[in-house]
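To begin, one chain is listed below as structure tokens, in the form predicted on its own.
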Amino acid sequence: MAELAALMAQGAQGGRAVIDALIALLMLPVALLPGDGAAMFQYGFMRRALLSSVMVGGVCGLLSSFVVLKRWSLLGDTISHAVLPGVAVAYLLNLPFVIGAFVSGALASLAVGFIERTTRVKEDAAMGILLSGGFALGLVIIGQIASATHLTHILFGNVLGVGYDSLLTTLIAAIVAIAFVARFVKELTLYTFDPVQAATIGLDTGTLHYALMLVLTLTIVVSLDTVGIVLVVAMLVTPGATAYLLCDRLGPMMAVSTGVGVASAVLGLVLSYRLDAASGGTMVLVATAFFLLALILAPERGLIARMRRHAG
């Protein structure tokens, strides 16, 4: 037992060192900001919040392209709300909430497919049932065991309170998501645009489908500290929708979507500090502002461009 405890302590120290190194890298461009732009990042909690925002915004933006193209917006909403019972059970068992949330979210994502395939209930109805039922169950349990403060942080996030353990978990999840997309990008592209053709040439579309859902679930779970259950779906949909208005190919769309996700998270963090506002809410509002700009100004699909074509 002593040796196991020593190994765990060494692992924790190593993880902390990795996080500190990443924060140091982030501070290099931050130090170049004009005026007092870098002053807010003199505090340790703001530096940790910045790293969390970059990772969550980046991985949500990356997966957002697939969520939008597969029309999985409601699925993301379902998973994000269905993790709440898992959070409550983990709290009861004194376990890391990430474990309970992932198990609960994974079960919900698998249940959607099971209900659709074995009953007459359609996918959207199954999602709606699991979304409302899971969220209600979580609210009931948490209402009995936790304070209003705990509930607020779970629902809306608290990026300024992110610690090293949460940062390390988020980093691992981000690596898993990026590695998955990089390894299966060709298969995911074909499955996204033409699942019938993908199945015809021998791709295991069922496994690919559930693997993508599990990676999406993992991303949602590790985003809870930053933006919370209620707002995480916006970070999974809005960057991809913005990129969809600007791009015609998946590669550029993923790049733009990732950039919008990171920019929204970082600018939202800065605004929340300046305005003393909820961080999750400001991140989503910035993402929404990017979408509205693209909706109006996009060269081909923007409202102004469409008006000019009709006028011509």
Given for the second form:
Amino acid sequence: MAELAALMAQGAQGGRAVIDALIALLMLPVALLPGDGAAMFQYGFMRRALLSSVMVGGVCGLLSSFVVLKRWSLLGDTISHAVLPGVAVAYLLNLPFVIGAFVSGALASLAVGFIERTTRVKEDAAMGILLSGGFALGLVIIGQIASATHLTHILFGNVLGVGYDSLLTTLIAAIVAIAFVARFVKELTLYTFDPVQAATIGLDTGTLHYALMLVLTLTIVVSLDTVGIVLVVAMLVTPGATAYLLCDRLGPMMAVSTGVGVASAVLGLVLSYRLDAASGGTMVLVATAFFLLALILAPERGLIARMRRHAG
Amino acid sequence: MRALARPRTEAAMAVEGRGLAAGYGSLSVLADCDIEIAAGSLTALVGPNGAGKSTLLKLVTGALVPWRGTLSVFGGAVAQARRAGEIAYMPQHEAIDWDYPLTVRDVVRLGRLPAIRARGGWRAWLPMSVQPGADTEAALGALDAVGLAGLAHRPIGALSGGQKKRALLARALVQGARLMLLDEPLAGVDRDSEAVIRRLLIEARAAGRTVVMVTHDLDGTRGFADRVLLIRGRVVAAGTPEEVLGVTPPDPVAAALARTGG
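Starting from the form predicted on its own above, please write out the structure of the form predicted together with its partner chain.
What follows is the entire complex, opening with the chain shown before.
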């Protein structure tokens, strides 16, 4: 037991070193910022918040291409809200909240599929029930055991309070998500484009479906510190929808949505610091602004291009 | 390493089903359906809407699991044939989201997925864009065969209805499957596309492939299909196009529709 504890302590040390190295890497471009742009990053909490924003914005952005193409927006919202009772129970049992959140989020996504398959209730109604029911259960439990500040942090994120443990968990989740997408992107492409042909060539579409769902759940759970339960779905939908308006191929779409995710999170962090505004909300507003820009200015599908075509 | 088209004893039947029952939720579509499709034939499945033509194809693809009954492909297990890339499927127009961000070439190149997986090795784990150039060459060759070489880099959604079908046919061809399942390959296509698709299906059969297609155009099977299976919850008539046209009323689809009230 003592050896295990020592090993875990060593792992935590190593993880801390990796996080510090990543932060140092991020400080290189920050140092190039003109004027007093770099000033806010003299604080340790802002450096950690920046790393968290880059990782969360990037992974959410990467997955958001598939969320948009698979029409999983409401599913993402369901999972994120249904995470709350898991967080509460983990708090009660003194477990890492990531574990409780992952379990209850995954249970909710499985329950949606179960209700849809075995009853006449359709998918959207099943998601509405689990979203609200799960969220309500979490609210009631947390109301009994924790302070209002605690609840606010869970619901709306607390990126300025992100610690090393949380960063390490996010990093591991990011690596899992990126590896999953890189390994299965061609299978996922065929599965989302033409699921019957995917089954025809012997792909295990059921496993692929649930694996993508679990990776999505993991991403949502580690994003809670940064954007919170209520707004995380925006980071999973808006970057992908923005890229969808701009791109005709999946590869570029994934690259653009990842970029929009990172830019939204980082710009949102900086703006929220400058304006003393809620960080999660500001990030989502920046993402929404990117979407509006694409909606108006996109070269082929934008409003201006469409008006020009109709006029010409 | 496993070869994609490994030599095996030639089975007489490409598809053999016994006592198949299938449906969606509580809706039964096929009941006690026996079916035989000879290897190397060009077979047309005809019948009214909701008769189970597409459902039969979906049982072979594995997208739908039969409630009862057994199914074999080339005398062996269906699952094995699927994994070996021996079956290709071409969906109906309505089943696809044509706004999906893929170029025509990207769509056709997805037909190389079984070959890439069969090749194995570390490279099979990586995205399509870093696969060997031969896969892209094969996709472009198939696009040339269907007459779409000039449109390879267009978004798939920018093509006409007939061109989209030709692109999906190219995907099936580049897969090199022994059994091609086509759901309404000729529905809503222009004359040129129809001629191209018919010619390529006849060539595919000549090359020893088995072609199974769903169609509403019974007259169009004359001089084209080897066999026609009339489906209405099961196979109710089977024979050459002339034989099946003979046993059915002049306009069988309309008559069948009137009978089923559909």
